[in-house]
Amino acid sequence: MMQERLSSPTNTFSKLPAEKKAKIEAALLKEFADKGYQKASLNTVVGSLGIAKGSLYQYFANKESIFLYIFDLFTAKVKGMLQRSSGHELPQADLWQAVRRTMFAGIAFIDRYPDFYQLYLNVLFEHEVPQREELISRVRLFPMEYFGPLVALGQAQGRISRAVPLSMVVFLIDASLDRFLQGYARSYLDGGLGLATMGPSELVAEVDLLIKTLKNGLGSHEDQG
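In the form predicted alone, the chain whose sequence appeared above, alone:
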């Protein structure tokens, strides 16, 4: 289940008109995405919004609480994406179809919300982020929550090896998805695959190859014993 929020704004912020809240959230997200936590400037944000800096402190306790609130928005969007794509129609649900849907949902997420994805990358690679370990661990819990039951079902039905612990199966799926999406979003992280320059059909083929490899393994069928 989703844990409680990392940070909540004041009632003053909660009572703002939806359009004004969305404008403030977008400005804060852009600043943290573009510059990371340490270099982000609240002065820049209030300047772009045309409001007094004191207004932000009527809405949030401090810079840390603002950042955690914005990260909460990111995790909520990720959770929603997984809920729509994971295919939990047990017992009919198929793990590999769920992984495939999640992969394409992740690609669509990056295309639609590039600033949110950059915020996530900043947390991964910027060490001076408040509560960094908890932020990363929250995101890492999602795959176990959504893929764990499907892996358990596949193992019970003999379609997934019982020799590999459930947690390891989920870890391998999560690691593959995460690195693939990082490579799609940033070419310097793709290990030379060229994901960002691929056309739609090429990208589909690459996703299917990755999932086939996860499903069947890397070992040659000729190399047994």
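Take the two forms, superpose them, and find the largest set of C-alpha atoms that agree within 1.5 Å; that set is the rigid core. All values reported here derive from a predicted model rather than from experimental measurement. Numbering follows the first chain given and starts at 1. First, how it differs from the form predicted in complex with another copy of the chain.
The rigid-core alignment places the CA of D115 less than 2 Å apart between these two forms. Core-aligned CA deviation for L141 between these two forms: less than 2 Å. Once both forms are fitted on their core, a CA shift of 2 Å or more is seen for L150 between these two forms.
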Second form
There are 2 protein chains.
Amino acid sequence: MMQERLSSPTNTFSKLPAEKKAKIEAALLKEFADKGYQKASLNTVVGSLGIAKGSLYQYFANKESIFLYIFDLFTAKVKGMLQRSSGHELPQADLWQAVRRTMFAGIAFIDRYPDFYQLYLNVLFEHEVPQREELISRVRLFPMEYFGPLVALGQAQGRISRAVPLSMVVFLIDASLDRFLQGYARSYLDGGLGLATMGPSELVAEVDLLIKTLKNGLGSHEDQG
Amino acid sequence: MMQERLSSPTNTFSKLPAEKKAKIEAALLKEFADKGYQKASLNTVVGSLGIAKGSLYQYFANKESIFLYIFDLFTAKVKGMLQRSSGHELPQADLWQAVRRTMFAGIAFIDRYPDFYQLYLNVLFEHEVPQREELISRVRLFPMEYFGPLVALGQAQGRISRAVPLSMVVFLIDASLDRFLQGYARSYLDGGLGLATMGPSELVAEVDLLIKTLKNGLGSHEDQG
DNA sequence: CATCATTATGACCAGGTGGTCACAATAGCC
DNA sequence: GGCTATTGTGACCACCTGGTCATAATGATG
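Alongside the form predicted alone that was just displayed, please also present the structure of the form predicted in complex with another copy of the chain.
Expanding to the full complex; the earlier chain stays at the top.
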């Protein structure tokens, strides 16, 4: 009695040769990433694919379900990447190691799937994207559920300040992480760090610096390290 | 030989009675804030205003110039608010006081002009907004030019850690500030802080906590305060 | 009043959209 | 081959968009 999801393509689509399926998915992703949901044109997609519009509508019910299907591909990719990056983590792992790993996983994701990341940014802020809030929370829950327990553990062990509420710790980490990645992907958001033009090693140094700064704070301490 | 800006309305528009002008501006802002640039419909606007479409095109050259004009109103409002909030600052003012003031100014701005803030978020992330990067940098320069010198001063005086490059300090402050305000305006971005449902005094406490955390860091210190 | 400049109007246009459907092509099976 | 079920097709539809323009209304000036 499993309900078909609205984002499900028809089984005509699932029976398609893998290669053709991949091409269609890629073209759709590109269009949604480039133009956003509203301005994405299915006419353009079928044109560039060289298939008939009717075919597209034999694969999917409508534009919305097409979009949701593509976004599903994105969440699957994110999930996979996060699991791979945190999979070997020990139960009492260090929060900062986890943050570091997530950061690099994010950077790698943007490098490997720039269109998917663009799609995500579109959803974050575009109006009238179908089911926007639900889609966003689906993605944002991953890191939150991941960091929360680690912060609690760190506080219990005394390595994370107990003076700061857990929610604030998570907020700051999330904000820094997200904004760093946004700056990496869109140079005008990096606040002058120049992330877009950095080489890999510089990027690593910058990530480590950011984490160290999050840990130690911006104020000066008597014993400066 | 002053070149007319592309965003300039015709002088037909400037000669309009102030009341009518304000109504038109408000309706346009509302539409752009609600729908974003692309999906905003001028037909809807003239419909809700009860004026003819031709009139709108006697006030402005085209949709783009309409949008740029409305965005100009926004930057003017932001400029005014920032100047008012920082105007009385002493030359050797404290960075953290400045951050605090900017934070509250931002909150007040969102409360007072939610549509303008929405407009800004649209521009930040929507595709194919005319001159997007230029518009964004126009707004983002304000706080950056403001905080940069204060950070440098703080580092010279030894109150801000000299171990952290100025650009990183500015990045973290900017990211926290921006994200906090985004979370305040869009609850699904607040990372669980629950900003949207807070009363004013709670909000003040949260801002102070955030600033204190930025200063002291997330790690625990022997002398915990 | 008449004359002229300015402003308001809305029917109209070309272009694009998501979506449909009668039909053509193909594939599988006997 | 012939028959059926599935898949591919693109002309077509209603709808909406930003933008135009001939014309009407209004205001100013004498």
